[in-house]
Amino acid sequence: MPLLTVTALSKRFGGLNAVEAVDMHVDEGELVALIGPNGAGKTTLFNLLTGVTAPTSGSVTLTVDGKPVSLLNRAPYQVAKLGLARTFQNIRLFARLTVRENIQAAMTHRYHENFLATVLRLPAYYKKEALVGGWTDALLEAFDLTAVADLAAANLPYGTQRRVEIARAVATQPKLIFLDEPAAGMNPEETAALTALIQRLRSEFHLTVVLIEHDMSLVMKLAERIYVLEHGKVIAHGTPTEIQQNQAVITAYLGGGVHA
């Protein structure tokens, strides 16, 4: 059964059909990436796939302790707890608060707070402040956000910012990531650092990758399948070497070729 199933999705603004009745499919462990033009309805998919919008027709499920469960009609941190988080295309961190805080902002559906405990100072209070910041430090280390923990992101650089919001993604403990054009405005090096990073998602955290991006390069080195868009419908799927020999892929999308 795979991890996530799509099936006949689609969403009408008016008279747009912004997602045409998309099938996909992605299976645990996989890294799946969508491509496609601005405006092909890449992140209006991943917004219907995580609770964001609500589809005009179709169904989404989640294989969760190996049954399929409906994501259609539920709030965004519903489809969080139930282990599907993502980032956005444009980073939206919590500006003033640190790269600490901005993490452990993510854990509130995982630790609850109680009220008495936290009131009385009791066990569970010490136990829950234990795990909370545990894990914290774990994500800081792997990240390599150890040394500006203590800052606020608004005063990071560019690249780092878009690693805080991969660590906070990761905070939610999730089966599932999707990433949304993570490379936008990187530079070549920090692009090269976030290949190695989405590659150590799936190695240390053992998640399951989607991912939009525009950097083909970067695509053809993670991705074992790719989806492409037009214009809201899937126009060809398949593994790398299947969409650089997609001539309907080259001639509408790639610009004449994909180089790996």
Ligand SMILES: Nc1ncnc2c1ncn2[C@@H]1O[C@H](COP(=O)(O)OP(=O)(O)O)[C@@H](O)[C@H]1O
Given for the second form:
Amino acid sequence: MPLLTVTALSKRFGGLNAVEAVDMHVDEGELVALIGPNGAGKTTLFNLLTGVTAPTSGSVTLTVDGKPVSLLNRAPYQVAKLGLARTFQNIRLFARLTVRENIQAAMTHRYHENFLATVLRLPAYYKKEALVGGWTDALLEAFDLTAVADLAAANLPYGTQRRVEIARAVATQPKLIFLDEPAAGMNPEETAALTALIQRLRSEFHLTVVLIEHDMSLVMKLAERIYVLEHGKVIAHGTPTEIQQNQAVITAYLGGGVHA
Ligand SMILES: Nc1ncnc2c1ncn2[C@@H]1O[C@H](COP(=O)(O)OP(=O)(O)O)[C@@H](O)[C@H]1O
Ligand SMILES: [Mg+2]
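Swap state to the form predicted together with the ligand from the form predicted on its own:
Below is the whole assembly, all chains and molecules, this chain first.
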């Protein structure tokens, strides 16, 4: 059974079919890319998969301990608890909080504080605090953020903010991470560093990755399988080589030279 199974998933906004009858699956440990022109429905699909938006019809199923669990009708925090994390196309960090605080804020759903224990400062509180602190330090180190840990997120360069956002998603200890255009607005050095970082999400953190990205060199380098979306529909899927040779994709997307 795949880790994630999407069946006949659709989302209408008024008269617009933003996502239409999408079938898709993601196996454990895979890196799957989702590409397509602006407005194709990529972000909407991520929103449907992470509980941000409710679909018009269709199903989304996650395999948990060998059993299918529906992700529909669950709030984002419930989806997060089941092991899904994401970053946003427009960076969403707490601008005035430090890098460390941004990462810790993401862990609250994993380490629910018992209110009384917190107030009374019982041993359980200290244990959790030590856990959160230790895991935060490990993440800061892993994402090369230790030197900026105590700086406000808003004051960091763009590429670093992206790294903080990914670290924050990883902080929730997900199985599956969704990255929405992580290389957008990055310079070539930042993109190269990001490519290495995404590889490490798999090798070191053992995450399954679904990536929306317009940077074709990054997609072709990283993805094992690619789904191509146009006007809400999957018009092609396959290996990077298959996609690069697919006439419908070349016509709709790659050939235009807009983003490739
Ligand atoms: N909340 C919304 N209400 C109405 N239309 C929306 C909403 N979100 C997205 N859309 C529309 O759905 C289509 C797909 O958008 P989106 O998923 O953001 O595309 P992509 O991420 O591929 O660029 C676009 O035409 C967009 O304008
Ligand atoms: Mg988008």
